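The chain below stands alone and is given as structure tokens, in the form predicted alone.
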Amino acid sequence: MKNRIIKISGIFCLAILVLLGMSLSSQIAKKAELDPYKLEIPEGFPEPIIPENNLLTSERIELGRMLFYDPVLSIDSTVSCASCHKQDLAFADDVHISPGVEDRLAARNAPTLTNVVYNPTVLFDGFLETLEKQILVPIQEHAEFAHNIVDISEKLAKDSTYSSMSWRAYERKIDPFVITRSISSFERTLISGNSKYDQEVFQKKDVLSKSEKRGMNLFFDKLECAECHSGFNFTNFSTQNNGLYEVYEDTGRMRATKLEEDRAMFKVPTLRNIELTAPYMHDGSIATLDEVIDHYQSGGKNHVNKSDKIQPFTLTKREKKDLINFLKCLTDDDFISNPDFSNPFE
């Protein structure tokens, strides 16, 4: 009898160990599955700051990529994030104002998403601090998606694919938290750092032509463009007035702060992939790089908040061509063709 009890006890203990082992294996597999995704940081770039409450994983990024390209986020399922932020245009658009649902037009040009992981603020106001908050803006804007994120969540929860992806990525049913954080995760992977400029400066390759090198010298030295378009990402992230108009229809940062000192102040954009992101300015009012340079050569229009850095200057025809050739060196062909950033539904 005693031997039988010992035998049964042994079997029971073995069963417990097996179950514990299975549970432990499951936990290990789950942990491995959700280990942080390692971003490929280009030479010369710093490590970006990723929010602790939304660390990158492959599951989160893939879910975000699907939502980024899915028009289900708009009220009539006709417009997606990718409708206004196209990969072949460095995640910008080629119209002065991108149409939303029912072809409604907002007030501002769609900015590039190039390297948004490094942006301390988002939107032309330079006011919102996170991508997670920004994603709510187009969803609720009447001229963009005109939708409600709670209603979107309820609709997506009925989709078995999205439902299972949400549980894998965030261990919860799909909801506003999951939607905003997964799209942010995908957008944080949109890193561009392999242009000719990067190859020349950071990778130490001799790839720039004489004209491009002359243009680079103009940009950094004679014209001091890097006063605002500085650093590895060609922006100091400040808000400035560049004298585009004497009277602005758009109040700029003042829309958020209500301060007169912020009237017609807009965030300095990155110049990376600038060749692909025309038309330019917050309202898409300037069509070409040639015209952009003309604007700055003129010294801009008088405005009470115009930056004192905007002063008239003169370029020869060759200098102007050299400067444009340099700006085109900021185009990253790998970025706009990277399959990891492409439409997963195609």
Given for the second form:
Amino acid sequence: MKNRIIKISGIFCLAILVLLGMSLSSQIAKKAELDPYKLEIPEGFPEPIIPENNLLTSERIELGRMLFYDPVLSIDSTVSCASCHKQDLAFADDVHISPGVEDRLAARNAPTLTNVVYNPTVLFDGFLETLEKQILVPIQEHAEFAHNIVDISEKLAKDSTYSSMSWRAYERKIDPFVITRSISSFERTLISGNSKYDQEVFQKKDVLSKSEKRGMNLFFDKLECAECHSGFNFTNFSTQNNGLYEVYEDTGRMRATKLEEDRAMFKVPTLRNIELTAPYMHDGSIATLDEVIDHYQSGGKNHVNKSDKIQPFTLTKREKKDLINFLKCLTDDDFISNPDFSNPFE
Ligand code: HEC
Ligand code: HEC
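Having seen the form predicted alone, the form predicted in complex with ligand HEC:
Whole complex next, starting from this chain.
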């Protein structure tokens, strides 16, 4: 009799737990539907496309932010995404090649993550289409995390904080699906649109100096910079060759497509926060903005795929200074100090 009571009450408890769990998870599902995270879109910026299968919620963003800053993703727990994508450097790095685990070096310069939500493709190849897929690259790369996402998932599933955050964010245990989607959600919030340029052009405040305005005219009118670095994000999102070398070590987009016509073609980078993201170019080979302008003034090296928009020109000393002053107006101090983007472990 006693046993039966215990058994029945046991089943009863289990049923209550299951029911509670069900109502809890449907509440969470409803919450995700009803309470999507609203990105603040700066004046002059279009509404970004958020994939239907990974709508933003604050739970997802918070989990992704923790993973972004957690070295647990690397094989020896020494390197995190943030080791190479640093907030105070607009989520880029200040060395030409950032070291991964055991100080291993790959071949490309860590780009800024400024406004990646708008990028139709990621990586210099201009080929990979989603942030979700991109996450697998650093995780597996020998010179980055040298790890395996299945092993990472198993390790994280044993951590009670990550485990409960995963259930709250995606209603499932932490796995590769949750890891890639949550980090992407965090990355999609990294929007920068309050530079001096934005204040002048989109918010209609009169903040640019005479020199900065002259630089802006050079950039958009006299020189052909905005042929490629165009629009609100200073990129037309195409791949181009800007004549860095006659012979490139890096095959650029051809790495992904195997097509000769894509040899040494690189994604046109945004110029937002450019003051903070030196050194420049896919290999970090140019140290300063002054030298970047020297490169463009020279008309670049001959390469079969070099764009015909890259032509030699001459600037006076003052014009060069004006152009650099303008480029520095693309720095967004709010972006690099936004507490929502900072290391949650500190
Ligand atoms: C060891 C340094 C390093 C680490 C660690 C690292 N990255 Fe990167 N990241 C790079 C480099 C270098 C590139 C450019 C690679 C290329 O184009 O092939 C890059 C490119 C990217 C891009 C493409 C940006 C664009 O606009 O094209 C994204 C997004 C990104 N990383 C996110 C991450 C995330 C998320 C993590 C952690 C899971 C991470 N990175 C870890 C160095 C690193
Ligand atoms: C034909 C297209 C094109 C034109 C025109 C062009 N650029 Fe670029 N720009 C690129 C490409 C492509 C890269 C990246 C090349 C690489 O990584 O090897 C780049 C890189 C840069 C970088 C470095 C960005 C970074 O994050 O490393 C700066 C700064 C820059 N360009 C400024 C300018 C200025 C200033 C002008 C006008 C004088 C200009 N560009 C004209 C295509 C162009």
